[in-house]
Structures are given as structure tokens and as C-alpha cells.
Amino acid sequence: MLLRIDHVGVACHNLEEKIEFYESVFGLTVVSREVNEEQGVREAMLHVADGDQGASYVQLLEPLHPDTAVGRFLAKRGEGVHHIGYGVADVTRALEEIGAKGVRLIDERPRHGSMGASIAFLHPKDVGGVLTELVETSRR
């Protein structure tokens, strides 16, 4: 079901500063920038590597407002890993299969994600404390 680690989502206070850090320290390149009003974030996707099942990224997330999910995360925990995104072939089918196994779904159906992907989140309390995102890419 899970094809690869699609991305690691990292919450940050200042997107531009974190982009500079990841570019200068790790040599990563920004391949996409978006503002996602629905999720309340300004984000950048930085390319890490390509694999047989698709690419992997670091996703930097800056909240648009303190009362967003990422804003609350930063206030409570500070900067750091916010979630892990796993690539799947069919996010709708993955939701059905995972939900049938008793894992609580934050999203009952897919929604718009970065770079045109279809995404859905699983409840972290049912996934070992890790906010988990399922990602069906649109042929990045």
C-alpha cells in the first residue's frame, strides 16, 4: 500500500529562513511554493531524491495565522517535524483499507495537497503519535 516516503513536513516560524538553511546546508532545491488557505499554511517543497516509485521532499510549513493547525503546533511544540507523508497509488482506496482496520481518519475523503496531489490525513493517536499523510501524486 505505501510506496515510499513522499515527504517530511517541517513546521517553521519563518519559511524564507528555513529555505535558506536547507539550500545552504543540505543542497536542496525548491521545486514548488504554495499558499494553501484551506490548511492555513505557506509552504515550500524541496526536492531530496528520485526513486523508482517517485520523488521525495522536505515540505516546509509556515502558518498563515496562529490559530491554524501548524500555528498551534508551533506554539505547543516549537519548530520541527510536523508530519510524515507516504506515497500511495490510490488515496481513496488507501483510506478505505486503513479505515476498515480501525484507524481513525482525519479526512474521510481526499482533498487538495501540494503540487496538485490528492491527500488525506490519519489520526496521530492511532498511528503511534505520528500525524500521517497519504499522498497520491499527480505525476510530479
The other form holds:
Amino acid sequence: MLLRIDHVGVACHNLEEKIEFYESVFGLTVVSREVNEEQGVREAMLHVADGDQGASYVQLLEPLHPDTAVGRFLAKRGEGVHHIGYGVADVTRALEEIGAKGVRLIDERPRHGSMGASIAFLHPKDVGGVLTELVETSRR
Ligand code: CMX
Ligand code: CO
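Since we've got the form predicted on its own here, give me the form predicted together with carboxymethyldethia coenzyme *A too.
Up next: the whole complex, starting with the chain shown before.
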């Protein structure tokens, strides 16, 4: 069901500073910058590699407000890995299959994610403490 690791989501206080760090230390390139009001983030996708099943990225996340998912995470745990995003062929179908196995779905239906993707989150409490995102890449 999981095709690849699409991205690792990293929570940070200052997006521009963290972009500079990933560019200068790892030589990564920003391929997209977006504000996603629904998710409460300002974010950037940095390309890591291309594989048979698609590309993989680091997603840097800065909260738009303290009272958001990433804002609360930063206050509680500080900067660090926030979630893992796995590529799937069909996010609606994956949600049905995973929900049927008793895993709590944060999103019953897909939402809008980076670069036109359809995304949905699974509750970290049912995935061994790992906030898990399913990503269906847009077919552009
Ligand atoms: N990873 C692992 N555990 C996490 C977590 C994370 N990223 N965020 C919160 N938790 C844990 C907390 O530690 C807490 O556990 P304890 O009760 O044992 O302390 C529990 O989950 C509830 O956390 P909370 O502080 O009450 O936080 P929220 O109200 O924000 O709820 C969650 C948590 C996962 C439901 C919420 O963050 C959410 O809906 N996330 C999905 C959306 C999202 O993260 N969007 C930003 C990224 C967008 C993108 O990738 O495009
Ligand atoms: Co993500």
C-alpha cells in the first residue's frame, strides 16, 4: 500500500533560516513554497531524490500561529521531526483500508497538501507515536 517515503516533515520556528541550513549543509533545493491556511503552516518542499515511484522531499514547516498543530508541537517538544509522509496510489482507498483495521483517522477525507497533492493524516497514538501522512501526488 505504501509506495515510498514522500517526505519527512520537520517543524521549525524560522522557515527561512532552516531553508538556508538545508541548502548550505546538504545542498538541497527548494522546489515549492506555500502557505496552507487549513493546515496552519508556512512550508517549503526541498527535493532529495527521484525514485521509480516518484520523488522524495524534506518538508520544512513553520506554524502560522501558536494555536496550530505545528505550533502546539513546537511549544511541547521543540524543533524536530514532526511527521512522515508516505506515497500511496489512492489516498481515499488507503484511508478506507487503514480505517477498517481500527487505526484512528485524523482526516476522514483527503485534504489539500503541497504541490497539489491529496493528503490525509493518521493519529500518532495509533501508529506507535508517529504522526503519519498519506500522500497521493497530483497527476499533472
Ligand atoms: N507526532 C507524535 N505525537 C504527536 C504529534 C506528532 N507530530 N503531535 C502531537 N502528538 C501527541 C502529543 O504529544 C499528545 O500526546 P500526549 O497526550 O501523550 O502528550 C497527543 O498527540 C495530543 O497532542 P496535542 O498536544 O493535544 O496536539 P494537537 O491538538 O495538535 O493534536 C494531532 C495532535 C496529531 C491530532 C494534530 O497535530 C493533527 O491533527 N495533525 C495533523 C495535521 C498536521 O499536522 N498539519 C501540519 C502539517 C501539514 C502538512 O504536512 O502538509
Ligand atoms: Co507533510
